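The chain below stands alone and is given in structure tokens; this is the form predicted on its own.
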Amino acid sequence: MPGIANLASKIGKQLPIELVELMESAGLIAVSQGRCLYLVGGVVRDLLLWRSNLDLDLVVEGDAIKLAQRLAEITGGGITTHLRFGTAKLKWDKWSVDLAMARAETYVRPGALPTVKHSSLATDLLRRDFTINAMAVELIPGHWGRLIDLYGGCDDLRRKLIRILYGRSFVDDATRMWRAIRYEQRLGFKLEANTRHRLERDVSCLDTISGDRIRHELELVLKEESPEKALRRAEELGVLAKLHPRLKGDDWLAERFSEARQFSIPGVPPVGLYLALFTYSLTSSEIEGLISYLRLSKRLARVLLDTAGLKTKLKLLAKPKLRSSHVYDLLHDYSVTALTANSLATTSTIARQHIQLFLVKLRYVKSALSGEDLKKIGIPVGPRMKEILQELHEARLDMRVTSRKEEMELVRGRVGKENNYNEMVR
């Protein structure tokens, strides 16, 4: 890294056309303004190592939100406000960019959101979480590209380090401890010793965190490459402890972790699949405190229970030679996500194939008849045509009738055997 000073050719290599114009205007409007601007954080970062990263975050030496509303008029976009951090999100088209004030920070209490206000770009990248995130970039004519690097993070980068920029760090923030193993293991780096010092120091400080922040860090971790990597070095750092003492990320995980990628469409981490996984040795009461803390969403909750509920199952499952419709009574009310969490979870190769039985076949079978035409035989709505159609799904299941005709043949000779009965009777 070392004689890098400048990264305008970066820049319109590897970032698209429509970003870097907005840049150029940005710049060119900040200038008339007599503010200057730049590029700073993970991008830069990302730019010196050649890795994709199209999460553009702008500062400006002044007021941000009237530079993106100055943007939003030019792209014709919308921007969203931030008054007490004087920060905005412009997006328009299929981009985002966010942009702030410079700005300096203070932290009444451990764990709280910082106050701020306005102040230069030097202390603006020093109340930044690592020394490799601190770099920016000029983006003012006769400036365009100049790298400035205050606090040594092109030389990390080069000894592939992450460093904290002061002692209270973790004690101001402590997501911070998530997010250095994030780039830790994202980057294939490793903490510079004071860094891991002091985070071992200060993990206590992660009680001071709300779990909605936590539940967001471990969000963002669970949709990286490989998250098994970043949930070992956790635990070994005892980050993961605070979560929940008995949550692992032991080997066990990373296997389970490889193989639901198989179950994943490109590009889109499974975090469903990883997160029940994540939390598979917990008992169900266990979750239902981690599900109210992380606060998590229904749709994740659901997820979570389904996993539970359905490993109490598991024994049943195992029983060779169950009939198909019992497999699918056992299974139909749970989600796919929770189904497919238990089918690479246990070790039973049978509960494993009655749970693949259901999901590649059972789940999609469905009786020939309907509703409609058991009223055209005679058949009024109520619990007996219910369980006519309950009878013709399970017969679907068990292969006692293949066909539509099948079908008519089992249910005229159920109505004529009930016929027949209270005939008897009377």
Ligand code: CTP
Given for the second form:
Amino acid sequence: MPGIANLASKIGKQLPIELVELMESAGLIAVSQGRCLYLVGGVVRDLLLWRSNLDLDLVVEGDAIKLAQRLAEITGGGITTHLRFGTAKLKWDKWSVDLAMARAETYVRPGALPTVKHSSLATDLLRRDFTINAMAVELIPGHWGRLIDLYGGCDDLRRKLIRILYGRSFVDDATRMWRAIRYEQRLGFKLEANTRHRLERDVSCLDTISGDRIRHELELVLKEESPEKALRRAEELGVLAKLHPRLKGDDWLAERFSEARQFSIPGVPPVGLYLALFTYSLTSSEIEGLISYLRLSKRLARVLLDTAGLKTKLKLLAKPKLRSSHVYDLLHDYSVTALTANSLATTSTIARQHIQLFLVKLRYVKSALSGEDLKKIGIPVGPRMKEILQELHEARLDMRVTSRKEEMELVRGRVGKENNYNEMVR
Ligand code: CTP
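Structure of the form predicted together with the ligand (previous: the form predicted on its own):
Every component of the complex follows; first up is the chain already shown.
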């Protein structure tokens, strides 16, 4: 990036016209209010790296909420505001933009959310996580596109370094350890030596962060293209052990994650499946502990508990020549994610084949006759009907019947036998 001082042409080439126009309008309003306006943070970094990023963060040296209100009028959009931080989110059509006042932050104790007060842009940039995220671009007419790089962000992009801006950065906000690892692995950068030293020294500060915030960081990691890289690095730096001492980011995990992607919709990170594999080596009670610490959603909690539950059935599933109906019995209560996780994780080829059989075939098998059909031939609704329907389903699974006609014969045979028996005992 030698000599880059103006990003106007990059903005024009890399951002959609709707966002460029919004920034132009915002710049005009800011200037009419006697304020400066800047594009800041990750999007500046990504403009310089030619990476796609549509998450605009605007900073105004003044009232961001007032500015957001004017923009909402122009775009016909809506805003949500956060008075405590002086921030607003503007949404219109399919777009959204974050606006904030330039602010200084102080932390009453490590890991607490910051107390904020109005400040200059220079102070606002200095309180941020890394130099590469602490650049700004001016958005007012006359200065449109001018890069403001006060802390060596461009140099660090060039040298591929993740560098904190001040010594206590990780102490103030230990989630930045996860962020550092995420950027390092995403961009193929390295932690700058002092940053690495501080991270390893301050790693115990992760204990000051709430489970909710750690979960958020973990979810962001799992949404990366290759999360296994960040998890490996997190283990190496002692960050993973802070989440749970028995979690690993090893070769086994890397291989499973890469297989997991093959089972997933392209472009949609399989977060649940990743998490199930990541926690696979933990016991059920350790998993329960992690679920409550991270306050995982009901859906993710179910996936993890299901995965652990199914793990206890793998021995049975590893037996050769199981009847299909038996395989179905063992597996039909589990979610697809838990099934996939176990099929990827098990060392038993037979168990894997049984799970695959269930996933691709058995779970779709239905009998042709319904309760209505059975009613028509005189079988009343009740436990007996339920039993017969189950028997039909089993027979279908085991391919003892393959058509409606054969199902009917099976039912008539069974009813006939029952009638004979009843007459005998009468
Ligand atoms: N930031 C920070 N410390 C944090 C979180 C965020 O200093 N703990 C600052 C950084 O300047 C960051 C900006 O806030 O660039 C916006 O945060 P976020 O949207 O999380 O980061 P992006 O850089 O946009 O990252 P990503 O590419 O992961 O979306």
